[in-house]
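Next comes just one chain, in structure tokens: the form predicted alone.
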Amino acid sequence: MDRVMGIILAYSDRAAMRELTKVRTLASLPVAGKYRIIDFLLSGFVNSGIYDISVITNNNYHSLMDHLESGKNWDLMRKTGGLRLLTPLSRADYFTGEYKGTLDALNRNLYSIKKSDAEYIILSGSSIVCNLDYGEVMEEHIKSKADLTALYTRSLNGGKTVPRGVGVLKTNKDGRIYDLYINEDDVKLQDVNWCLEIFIMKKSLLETLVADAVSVGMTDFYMDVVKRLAATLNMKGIEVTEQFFEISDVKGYMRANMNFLNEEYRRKAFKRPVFTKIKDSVPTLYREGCYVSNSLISDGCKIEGTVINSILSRGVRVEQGAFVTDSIIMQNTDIKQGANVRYVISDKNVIIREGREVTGHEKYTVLIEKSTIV
């Protein structure tokens, strides 16, 4: 799809991720051990033949820049198009370090968008884990002659509770969008059009919408453009039936990761390739006497103790007599002999000392901040 440009808003103003996004963007959070949220978004574009991609980020983007580099791991190191990482300080005529909202983010980077030869734009948020095939939805968008198409699902988070802050589309029997609202409560509803924050439109229309909205002080694309102009523009909704997981709080992050322990979901999630930054790590070492059950263990780990229902990133060490259960352990964490870890998300480079017990609950996960010694 040479005529299509992908734009990823690689941040989320409504993310309540506590310490997890203290030093990184939402898009660069680890998922399923060795992947990041943005890997699924980028892979969806690349698998669909879209090689012109801009990633707009707001703050704490050092980790994201380190992960993406030149984009070569996604075959995005190209003379034409390729990967562009856009920050609030990309232009000398802007001196503030953060965007006021999604419209401000798009407006500040319109110069980059206008330089693209693409005819269509796919605008995506970064709070939903998905690896979509955009070929069919692009065809349906063009065929419908809609001004703007929004993708939605009726089974977000596997039909389980969806946290407040997620958009809901209202459509008529012809699929035309006549309203959008943000749910204000944690709800468990399946027969609702949960907005995936993925919008398709012509590039020229996006440029006009952004310029017009910003000129009158509007800041939010979803509320100040989609909702406000639903009665004016021909906006259509397309239902996508794959399973999606929304991440805007710690509970959602835990749920999205743990779902990868389900073999059926893993098969669906990886039915199309998911690319990530390549690291030349040694294979995981399983010492005699260790026990591992229903877990994802990344390269470079050393397992001497017990790991159950958990996800371990690269370079994690679980020493003899240590127990890790129902937890997410990020890169280069060292769990010492006799430690007991349950319902915990441990950030990178953490040391949990001998005999320590760190226990959360199914309804409340304990977070251990990066580079902490417990």
Given for the second form:
Amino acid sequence: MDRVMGIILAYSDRAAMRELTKVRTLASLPVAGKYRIIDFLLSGFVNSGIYDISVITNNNYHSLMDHLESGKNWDLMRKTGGLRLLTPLSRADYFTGEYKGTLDALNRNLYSIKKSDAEYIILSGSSIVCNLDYGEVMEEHIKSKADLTALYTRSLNGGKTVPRGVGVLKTNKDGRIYDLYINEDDVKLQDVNWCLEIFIMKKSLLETLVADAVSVGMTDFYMDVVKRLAATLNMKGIEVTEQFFEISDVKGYMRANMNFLNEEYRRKAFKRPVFTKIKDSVPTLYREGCYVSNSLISDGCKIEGTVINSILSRGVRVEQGAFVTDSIIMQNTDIKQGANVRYVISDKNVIIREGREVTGHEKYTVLIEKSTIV
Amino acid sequence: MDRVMGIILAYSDRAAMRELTKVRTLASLPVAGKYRIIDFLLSGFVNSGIYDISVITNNNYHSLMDHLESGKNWDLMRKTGGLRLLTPLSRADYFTGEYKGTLDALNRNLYSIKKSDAEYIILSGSSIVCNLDYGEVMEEHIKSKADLTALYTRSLNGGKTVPRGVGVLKTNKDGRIYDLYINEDDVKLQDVNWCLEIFIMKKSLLETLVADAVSVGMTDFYMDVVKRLAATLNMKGIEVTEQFFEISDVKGYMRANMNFLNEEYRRKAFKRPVFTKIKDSVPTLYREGCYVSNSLISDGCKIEGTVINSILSRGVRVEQGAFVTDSIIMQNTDIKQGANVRYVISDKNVIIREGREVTGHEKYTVLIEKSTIV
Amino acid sequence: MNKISKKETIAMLLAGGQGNRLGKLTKTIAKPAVAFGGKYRIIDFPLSNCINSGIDTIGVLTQYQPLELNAYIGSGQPWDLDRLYGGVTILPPYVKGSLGEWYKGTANAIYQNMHFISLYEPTYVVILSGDHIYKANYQLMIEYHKEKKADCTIAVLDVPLQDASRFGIMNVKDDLRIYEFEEKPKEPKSTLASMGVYVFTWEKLKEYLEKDEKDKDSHNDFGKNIIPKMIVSKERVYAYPYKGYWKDVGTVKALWEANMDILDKDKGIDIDDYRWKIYSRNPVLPPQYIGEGAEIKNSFITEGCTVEGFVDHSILFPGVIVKKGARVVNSILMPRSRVEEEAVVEYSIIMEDLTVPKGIKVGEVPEIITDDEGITVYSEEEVNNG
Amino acid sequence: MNKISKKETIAMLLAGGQGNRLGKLTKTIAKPAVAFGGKYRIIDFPLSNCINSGIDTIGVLTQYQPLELNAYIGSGQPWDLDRLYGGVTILPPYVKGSLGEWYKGTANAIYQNMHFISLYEPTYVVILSGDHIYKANYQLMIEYHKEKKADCTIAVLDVPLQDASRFGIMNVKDDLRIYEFEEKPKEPKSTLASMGVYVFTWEKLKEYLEKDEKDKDSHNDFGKNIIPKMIVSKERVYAYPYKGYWKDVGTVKALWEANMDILDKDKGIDIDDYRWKIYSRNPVLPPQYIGEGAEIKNSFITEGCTVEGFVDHSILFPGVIVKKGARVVNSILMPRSRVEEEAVVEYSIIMEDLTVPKGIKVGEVPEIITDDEGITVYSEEEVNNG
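Starting from the form predicted alone, produce the coordinates for the form predicted together with the partner chain.
Complete assembly follows, chain above in first position.
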């Protein structure tokens, strides 16, 4: 996989994420306790032997930069290749402001893409949690002689509703893509090919496609390249038979997280290592009187209360008599004595005061913004 | 120096630099062959034991980011402290676009400055080449009980003309600053205190000054803080008795470089190590028939022609019969057979074709833009 | 080698010990590499103490089974010791001229690496060992050393009189100058025990190391030879009184106790102190999963663990699995060990990668824990025999 | 230690050699650490070959004076070998059980580190030595090894017949299978000389290393024992014909010649090849300054040098100073050496940090360079005597 370069479009934040992406990009959203979405994407590349990776981000990328640092934690601090964070404004004046769309983002970073001596590109979004092995699909792409390969799944969100904005690939029986559409409302479709936002092609082709489309004023890689050229280019779809969860609204975020409590899913997700930023947390301390059940707990927590069906990031404190259930509790949240938290997503550095009660419902998760005191 | 944090404002590019800052920030402008201006600033901090450094940049920072990477080459890849590059757009939506001035730049990065547990701040510009030892001036600052200390020199640009835009500190006889002005035309002043754009103060004071000034709509650290508060705050000037060269126009750039051919200046500038990005160049090869005199040559060059009174960056080729004199030749420039180059600044990746002649004059340096073929 | 800039203080960490009394725990690894406290190794404590004290140049002297220790230390990055100048350097025995020499005593190990120390032209050298669990700011000790204008400063602990005969005891004058050093005295005159942490003025140490090498009767040991000689020669040797938790984990029982001590805040060692972090090399493992029906009390559990059974007053290292109905009490489960359903583990240390099979009982509740016998070490021998 | 993911190929680099025949050059450093080519060390060549061949897991076996070599290799970062899994690991001799063993022969050194190799469960192991200057893609050799279904593949060089008796010579069948190995034969039957680069199928190598250890008469050496035994036992041992520059720099003359060879493109080694970079640890020094009146021909000069005199067909290492009127011809000036005014240096190697005083002449033009006598090594002895 020496000749493959990975590109992650790390900025597709959507309004439906509410306050979760107010202080960060989607790619740096915490998931499965101590991880960020991008950890799974980067680990997928690294585990497949792909060490030349560009992360394109648009704005609000402070947490992403802070998380990635030198790339060392993903074994991506390299003399050749390695990890590059590409931001707008980093180049001369004729490009200004934020990216206008995926095509603009790629176009304004073509100078960097061109420098790599990779032959192939794997282009990935950042709204689907996956630690893919790219070895097989790369082989299949090369064997098929397709100009472009798009990965798809037939099992998205465990067959549940898929919110609007996710792409669907139309393929004929030999796998050729003849159309692509974006679902425009929340849908529950069976038997369709949900696009995983992962595309494989020659680097030279990507360069040409981007330059051509941008020169005629187009902006979106999905609609203006894949859909528009479906008739002209030889595009193939390859099915990946794993379970995938996409994160484009709070419900999806909850689902993608809670799924890690499933043993089978967890085993598959962590079959290959998932790297993340090292934090030097101590082991988690379970004190007398705590009760923990069906929960994923990160290091650095102190638990004296009750935690059920929940996911705890690093450094969470659950004091005596506190009760946490069906919730996602992010880093350094303090849940004080006797507090009661149900169906809640608590962002970083939140304090839930003594005896306070914050309760959502299975159908509606309550969200507590970063650094709030409740 | 555990309690000191360095901040470099790395984006003060000025129009008088012509094409030199078209593709880069001033801080990443090549100087003295294989270095960039920021190498001297960072090395000064590191050699003084200051390992907690923020570099604030505004736009056009691709070359800066590419140069600094993880900070490892300056021994600044650290678990605590280390090097941070701060860019606009990296935070949430309420701040947009480029910085409006030095105060806006500091204000929009206050969140990061506040996180450090440093007690003191050394704030530096990036237009003066210096590898200062901050140990003594820090001691003096603390002893003097000044609220703010500004460093100045009485010998800027070797006593020659100083272009407009450089600050002058007015001090009374006990060193207290009572005014500051910016020279508004190219001047040749004797007996004034040229401001080195280096300020020392408590971190808490900087935080307050910035927040206060910004809240009443001010933008410039010089005029809106130092000048405006000269009467109220106890600000001291400390003279640094070294030779300084500032780079704010092409003439100054030429002068700052050529000065490295002076043995005495070179010895002082490199008394403490100057770190830079490692490039794994081979040693320079001097072939039969070459003639080199009074020149500073970086590794990776191949010289078959003549080089006199010049500075060569890494990977420069000077072919047989080619003639280079009184010039600055940046990375990977090819000077083909019989070409003649005099009083020229040649940016990166330039090719001067066989027999071509490019000649400036002592009073006017010809500038060849990056990646040009002449 | 490039000329290296001067460092005021460097540390030399004696990590070559075999740790005989740890038995099976050190069969294939050096003592400082023994796992401790859920995600640490013993050596994390002196290394973290160094970096937290501002000492960024450390020589680690290894000799016994160093592969795992060397791999663990690596570039020193986890302790922020990956530096352009200084950082951490592994110093194994080597061949010089045509002869190779193993490190004989602790002093000889330092003697053989004097050229390394000289590279940094230090004023002070801190000598540490890799066998102790404690937190200490060596910088304060160096300040004390300077104040006293000492040639050698020895950190001492006030121990109960009945224990004093197990230690090297310092007899001091009022100003804490040491006039006599007694190794495990039968009738101790004082209760100030050496912690095995020394600060030397480098010039002085060099002189004594060279003298000691010429003395053929010497064991080339700091405690037995260098320090007594310095005291006899009227050098300025001072005791530095240390207050706080300190434990020599030289025996199975002591190692077990030190582990149990971190579960108990009153015992005086808090590993979760953000102002004095203990760094370690972090494994790449998912968060711990606590299943339905698990019951956990007073335990440290870390990444990669899965707990479905009963765990009380125990420490689980990365990747440990405790199945349904299993019972783990007062025990230490080393990395990737497994306790199967209905198995019982009490007062035991389960070694890395081993499985306690279904329904088996390991260890028993000792009446009084007086010696190592109280703690069962479950190693491959047990597995093969049973 | 965490379980490490499998690696198809790992390399073991024998870097313990004292290099007796390099005399003063290896008095305080191991041979692989000897400076070469203006800014390199000998070991940069095998390390760069590894990383350029895609081999990212390397054990470096050290024994003789390893401090400088260990410090030079450090975390492996300059060769892009600072990795989470794999990278470069220094393997010194160590104490196991209660006994320490030095590495006896080359095979014994590998034998003692079999547990290290096993960590990565490799299919192939490449054995390299730290004494040779060459560029080679080991991956091509492994492909060849696979094609031949070989148990061991030995890189060979076609040498002139008159030189053949100085090498280990491979006698091969038409398909390049080796049926006989002769160490320095008086009457060579072939001109295929071993380059000291072996690819082994790990399973096979393990078997032979274990057998060899039991053989008390063995020198535990690859060339003398392992390879001949494999051939006799009819294992599939193949020769891999290498074309290109290769030089054993085992003597002062060979080292001098190899340095001079890089000045001459026709000699076949190009160190300035962006597709096959030779990496090294870069010193922190300013660019070189060439003064007025300097005259330089056919020379490699690097960072930190100041040249004001005459330099012809020579190699100057970092920080060298050649003063006005000095004359340096056909010579190698090691790091930070100085040639004062009017001094003359010819056919010489000036050791690190030494100064050739004003007006002194070092070395002379040999009539024919046939042996080491032709090259003068200017070392501290000369300085003290002279």
